[in-house]
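This document starts with one chain, in the form predicted on its own, laid out as structure tokens.
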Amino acid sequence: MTFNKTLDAIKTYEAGKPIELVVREFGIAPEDVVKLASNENPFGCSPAVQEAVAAILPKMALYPDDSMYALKGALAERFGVGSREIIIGAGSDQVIEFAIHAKAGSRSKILMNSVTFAMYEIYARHVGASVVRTASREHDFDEFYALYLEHRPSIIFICTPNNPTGDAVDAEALTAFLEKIDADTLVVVDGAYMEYTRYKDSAKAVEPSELIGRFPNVLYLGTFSKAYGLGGMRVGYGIAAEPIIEALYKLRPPFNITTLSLEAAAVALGDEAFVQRSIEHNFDQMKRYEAFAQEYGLETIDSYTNFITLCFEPPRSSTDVAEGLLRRGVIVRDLSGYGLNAIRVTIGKPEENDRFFALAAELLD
């Protein structure tokens, strides 16, 4: 059987390994497996969310509210935008898919950082678009602008803070860059981890209302999978001027978010105290990783997220370290596939981090 030729250029996205796989492959008891690979909130979601979802379980037989009135209203109030300037997706990556299909085609070019979220390129390949990447590991706006002038891309992706590295751009630098981009180029600003950035450094905090108020060609992305602890519910959102949202809605399938997911996200948004505690814990524990890296002579990338990137110098190999940890029941993300001799480690609970430090020390010693 033959398939669309555009598939030939697409590499399948590799998600973080689930606990169940490690249990099956290595015979480790589930309670002895620590998952620090997918940047989930180690404390799960707000207890209020669990109660709210349990209360509406009888509604599972009914289709969800396709207007998403409650969640869009809550997001509009939180960010100071209009409900008609919001689209909800099954994770923010679905909104990325909408954006690429709406704006790009086989003759298009899409500009992105050298190391960034893999789904940008995968969705670009879906439509046969060409991918243009910078050379720098961090977002260098001078380099972005030079490539923009050379290639005139249909879409530019700015991931801040960046996944999988964790660094973030200054908000003023982003604004200065956007001022130089023509109005027909769609700029997607992916702020999946912005709650963490906003807590750590206000100078790097990007506010959606300010972006779309000044730049009608910008689409801001957010998610409930990280700080809000709803990765399993798959809820993300895009915020942009109405003409962009109207175009994306033409690609949105009906009922793309479940009833339970809509309720969970709306309630999660209202429990800021839970999110704040989670973020405070995150950066307290991150200091331990920075100290561990210093002790073992490892480079770290200054992180504005809920994970940290640990970089190795040969003969140490990130693949060997990640595999060694996996066989001992600790799941981390090997970044060799991104061209980095590094691992990405989600900041876990204190006891989970203890386990990582003990086992990583054995391997590194």
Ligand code: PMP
Given for the second form:
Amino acid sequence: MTFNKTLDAIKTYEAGKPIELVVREFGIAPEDVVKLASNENPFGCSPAVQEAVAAILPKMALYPDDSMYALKGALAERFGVGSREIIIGAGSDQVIEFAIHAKAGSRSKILMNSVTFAMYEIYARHVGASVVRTASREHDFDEFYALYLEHRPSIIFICTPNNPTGDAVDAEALTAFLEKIDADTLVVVDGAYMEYTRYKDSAKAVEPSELIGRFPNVLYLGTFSKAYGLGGMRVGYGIAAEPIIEALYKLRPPFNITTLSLEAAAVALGDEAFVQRSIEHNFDQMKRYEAFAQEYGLETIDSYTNFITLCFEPPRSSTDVAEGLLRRGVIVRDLSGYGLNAIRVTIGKPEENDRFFALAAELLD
Ligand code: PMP
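Alongside the form predicted on its own that was just displayed, please also present the structure of the form predicted together with this ligand.
Next comes the full complex, and the chain you just saw is listed first.
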């Protein structure tokens, strides 16, 4: 059978390996597998969320509230924006998809960082758009601006903090860059891990209300999959001026979020103490990874997220290290597919990190 030609240019996204796969392939008991590959919150979500979700199970026969009144209201209050400036997606992934379909076509160009979240390119390929990338590993606004002038892209993606590297841009530098971009270029600022950045360095914290108040061409993205511990619920959001949100809404299928997910996300927003504890723990434990890297002479990238990138020098290869860890039951992300000789490790619970250090030390010694 033949398919849409645009699919020929698409490499299927490879998600972090699930625990079940390691159990099946390597015969390791599920309780011995440590997953540090998908940047989930190792403490799960707020207990209040679990209670609330259990309480609404009887409502499963009914379609969800398609206006998403409660969740949008909670997000509007949190961020100081209007409900009409918000769209909810099945993960922020879905909002990325809407944004690209709304703005780009086969003659469009989409500008992004050399190394960044893989789904931008995949959705760009859906519509046959071409992708322009910077050369530098970390977001360099001079380079972005030069490429913007050269290519006049329809969309620019700024991922801050960036996945899979963990670095974040300065909020002022971002604003200065946005001031130079014309109003018809959509700039997507992906803040999937912004809760971590806000905690670590206020100079790198990007506030959606300030952005969209000043720039009618900016779409800010956030998610409940990371700090809020709801990856399995698939809830993300976009915040932008109303004309952008109205355009994205034309692409949204009805009832794109389940009743349980809507409830979970709204309740999760109400338990800020849980999120703060998770974030404090994250940066405490990250110090252990930095010390480990120093001990083994590995370069790390200063991380503003819940993961850390450890870089290797040849002849040591990140693929071998990731494979070796996997065979011993620790799942991390090999970044060779991104052109980096590095692994990305999600910061886990102390005992999970202990396992990583013990096995990684065995492999590196
Ligand atoms: N943006 C970035 C930078 C991410 O790392 C991810 C998840 N890996 C997403 C968006 C999508 O997250 P979700 O669809 O779970 O909201």
